[in-house]
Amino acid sequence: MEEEMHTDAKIRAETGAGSSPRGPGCSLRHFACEQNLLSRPDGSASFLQGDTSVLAGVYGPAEVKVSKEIFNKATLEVILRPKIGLPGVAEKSRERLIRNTCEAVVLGTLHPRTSITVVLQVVSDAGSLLACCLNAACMALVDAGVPMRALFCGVTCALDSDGTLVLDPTSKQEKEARAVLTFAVDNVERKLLMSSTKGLFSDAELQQCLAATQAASQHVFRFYRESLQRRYSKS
């Protein structure tokens, strides 16, 4: 607790508006989403992270090839596309990171021999892109109905050439810093399913990253459960 008091302490306070999930101490940018946006996925959701913006679809439990059918388990599969051109080595290793997260929380023996497919479309870019998609394929696969064992979030941290954390970084900050953090967590044990690195920082700035992360996500998941009370008390 004395960590994380000491981590939010260090972190820049910056202005948020909107659904923001900001709380204090928490430099979160403001959050939008919307659900069952697309008729033809099973699930969809678009998903705003101050000025970045991703819309995902998931289709499927559904018909799976068979050059890649498991015989005792769903195939997940995750697509990334730019906003322009083509995908290249950077959506590649994005979709990796995204499709181990989603296997690590998507019950996929209640499903064998079928295809999960995550399809992600990058309307703008503006920091913090592999979070912002990471929330995005959350808010989908539970539209789509797709059994997992918890929620998961994204948070990127920055590091400044001084030391000072900023929590879900714009572009223009991504670039200042010296390292950028990505991590995803669950929501039942706060446990860490994936982490992201560039740049250079020490064990004990890694720590402090990864305690700002778990209590920033906190704010996410309150966010997520507003989201979906929203939603399903209208209908």
Contents of the next structure:
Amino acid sequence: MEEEMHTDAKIRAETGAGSSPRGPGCSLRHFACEQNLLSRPDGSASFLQGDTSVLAGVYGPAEVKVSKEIFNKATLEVILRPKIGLPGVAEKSRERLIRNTCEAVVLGTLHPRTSITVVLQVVSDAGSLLACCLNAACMALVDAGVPMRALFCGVTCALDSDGTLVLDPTSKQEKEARAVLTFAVDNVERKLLMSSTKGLFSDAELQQCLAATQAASQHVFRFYRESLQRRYSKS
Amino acid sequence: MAAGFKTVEPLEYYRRFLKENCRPDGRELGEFRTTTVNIGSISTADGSALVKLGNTTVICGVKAEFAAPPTDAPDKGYVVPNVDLPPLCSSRFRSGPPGEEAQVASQFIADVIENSQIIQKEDLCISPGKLAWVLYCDLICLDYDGNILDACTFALLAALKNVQLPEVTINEETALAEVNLKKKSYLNIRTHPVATSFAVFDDTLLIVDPTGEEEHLATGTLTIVMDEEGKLCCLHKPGGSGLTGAKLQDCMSRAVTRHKEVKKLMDEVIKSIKPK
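Would you mind generating the form predicted in complex with its partner chain now that we have the form predicted alone?
Let's see the whole complex now, leading with the same chain.
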């Protein structure tokens, strides 16, 4: 039985300001990731960002229904369950975003006519939920051993009314913000894989957010690497 | 012979065209299909519009009804969009509960309305805490040939511009609403969000306004919704191949020109029906 790896990392960007843990500018909340905590799925991971927590499980490559099978690649399915209530239209929209992001990195052609299912359960939501879901999905796919051509991470930026950028906002910051942008970036070419935005913003602000996302994604990927190194070096 | 090649190797067939910087229907990579719009065709709806983007046809009908405003926002009304993709428009949709594509499109339209503040919800309030308008916007696709999001956004905008709400007064003695159907006024549309969709091919090439076949062969899609000041209401990129910053900039500039084209078309149509 693999040991559970609990890895903590407090991340602060070099350009972050002030001594407070959340100064204005680029600083991400406390991260934590736990892998292989569920026994039934082939891979599972729990990702924590501050108080936001998402549990992900991956089943696959497994048998696929004939109606859903694709002859030359794996069929990817994402199920997102909210903390309270039944899944609605918003969850369907998020599932599509996460599924397309995973499809872009998973090497589906190595497992044709199979299905890979990613199940995400929101445990607590304190802001930056979509980014946390993406990170949990990536860690779970790695734990399941699904072949991927790159890792990906999600980063959320919030722009408040005077244009200040806050990375990894809490729910209060998200509510007060003028615009909230979530991006998914891959770690090989650092290209933008997915983007989902809420609110009004200008082109210049978009470029600013993209630059901040690139910087923040470096930290997230370093955290992934450290977390996995610690897990495999022990056993 | 070309038809046979197209069936067996659709992607390769397509690449031959892309090499020459054009597409099978003769368009250039940055060219939109012919856009036509028809306003006010449904007489039973309070506002309606039919938009055709090449073969893709979407009709939007807006009905206004009374409702009690939400308790946490007693001075606001509601705008409820719903996108329906019936089996009529394409063989890939079955009858029954809305499929994923329809739900994603509905959520997208709801986000565009929310983000762009196209209507100030306070304008829909008749009596704070007691009565407000709810606008049910039903978008039905009649023919699915790709780029459904652009067509829906345009249809919604045109239909909302066409909506005429009757004047409502609350009778103080009976506390009932009295509707004066003879006195109607247009909605106050504050911004004009216009969507521009792109498809990404082979991780590098970007084409504008993909048709149904092109969407199927593409490795990723991107939709940008812009209003007239160049502000972005929505940057919707549901996964797919990665994009660099430079490519995004090209898309932005194309979205700006598209906004101008659509705005011109809208103004022409509105002008042609206003004198009633």
